[in-house]
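Given next, in structure tokens, is a single chain: the form predicted alone.
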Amino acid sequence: MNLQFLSAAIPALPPAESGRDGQVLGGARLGALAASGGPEWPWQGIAAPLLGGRHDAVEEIWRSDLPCTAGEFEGIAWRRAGSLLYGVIELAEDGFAAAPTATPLHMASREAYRRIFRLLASQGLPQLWRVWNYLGQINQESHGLERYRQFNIGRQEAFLEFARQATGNVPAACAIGLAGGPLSIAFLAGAQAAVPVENPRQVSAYNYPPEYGPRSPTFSRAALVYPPGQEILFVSGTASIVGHQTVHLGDVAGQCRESMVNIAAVVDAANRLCRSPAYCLNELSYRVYLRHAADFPEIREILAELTGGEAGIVYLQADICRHDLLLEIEAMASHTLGVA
């Protein structure tokens, strides 16, 4: 079995490349979204402006060399190929009324993850590998608490309710703010447990002190996952944080360089655990989220320098999980096992 990641500007990817729709697990569309319609596979719409490209949107897909089965489960659109599953769920917060101890976003987050865990149990694929979380106005305060912190409460409650670890063996993830829209969560899961990877320069996110909210974020800094015959490194959303504190306040160039130092540290830690040849910064595929579009030219120049100008990078304007962070970078790469 082979799982392939493809990314291209729309419409540069032909529809399923000559009828291979049935082998697409799922994917995402980044940038300008069509008013209606979309591919038949599960896809996450990320309505954030693309920066620096000649196109308004990019499509990313995960394709298997096996045919997929598909279904819908409690509002989750999913596809499965062998022991791999990709799913997408969107929940509107206005479907949840505020309660004395829970905000609508808190309840929507908890319910989304409850449904994900029920789906994985029903499919016999319990291992959650990588999660992409998007929510509106992530830094805005409502009901006396920042919305990202509300999301973290709901997410962790679902992990604990389903007897899953909230520390240690947790998935790689990102949580990014958009201008609006529903809570949107995409995920990749499998049968074999991921190998979590932490950054020695940072406190693990799940061990953050209480000053960052009532519940800590439930994700690992990176994860090595194992589709049959492959090893994929997922680097979670990474920012200018040393220990648990934001550094280079107000300095986007400093934050970019510090973020890449952190990614290099995570990759180095992963290379001590991986079963394939070592991963390198210039082979990773990156998503870069910038709070301010005006910072794009400077950041593009810095990243070209740090990655050797060879890496595939998609830039988006979006909000970051802390108000003092100016950018966040996530990355991934895939190796075939048994090939030197």
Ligand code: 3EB
Second form
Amino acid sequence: MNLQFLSAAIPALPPAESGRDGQVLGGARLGALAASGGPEWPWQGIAAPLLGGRHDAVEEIWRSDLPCTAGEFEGIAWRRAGSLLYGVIELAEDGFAAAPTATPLHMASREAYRRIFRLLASQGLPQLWRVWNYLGQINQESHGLERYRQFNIGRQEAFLEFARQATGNVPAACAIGLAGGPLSIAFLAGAQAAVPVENPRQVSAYNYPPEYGPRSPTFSRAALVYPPGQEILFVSGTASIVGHQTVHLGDVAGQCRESMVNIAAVVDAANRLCRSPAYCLNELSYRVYLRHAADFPEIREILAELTGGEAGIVYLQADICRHDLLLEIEAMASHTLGVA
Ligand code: 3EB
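The structure above corresponds to the form predicted alone; please give the structure of the form predicted in complex with ligand 3EB next.
Time for the whole complex; same chain goes first.
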């Protein structure tokens, strides 16, 4: 088994390659997206401006050397290769009427995760490894609560309903705000439990105090996951948070450096748990979300210095889940495991 992560400009693959689509598990398209059309395989559309001007849109894919099976389950498009499953669900909030105890986004989030957990149970692949969450207007308040906090209620309720832990063994994730569009959730799941990793510089997000919302976010700071013969490190969306507090208010360069200190710390923690040679910052692939596109040149320079290049960095303009955060950075890398 080999799971490969590839990233290329759209149009990405020459027609000759499309015969290999059967081995694409799924992926994402980021940037300026065409109004219709797209690949056969499950893909998450992330309609956020790509920064840097090299391309209008980028495609990221997970490719396996095993044949895939595919299906649709309660609105989730999924593909499976061996013991790995990738899926994408989009839910429009207007399908949910506000109730006295729950906002439409709260219900949509809970419903999306319920469906994911039912799919994983039916496939016998219960381990949720990495989740990519996107929602419109994440910092806007409605029904008396910021929308990110509404999302957190629904997500945590689904975890608890399905007798999953909401602390400790939870997936790596990001939760990012777009201008609009449906709630969109992509996920990678497997048979083997992930090894969750926390950051000693940060309070675990699932233990955030109530000042950040009635229900804590359900994610780990990073996860080591194990496709057969392989180890992948997923670093969750990481921001300028120390303890549980945002630091470097209004200072995007400071927030960027602090985020990288956080990533270095969580990679360090992962290196004490990993089964392959240590991960280092200059081998990671990064996705960087900037609240303000104008900050891009400054941040590109800082990250070129701190990561050793800009080859593996995709920049997007998007909203971060706290109004005082100006950027967030996520990362990943894959190592082959030696034959034991
Ligand atoms: C933070 O550290 C920043 O709700 O799934 C980062 C990664 C953040 C994932 C999520 C939120 C999430 O609290 C925000």
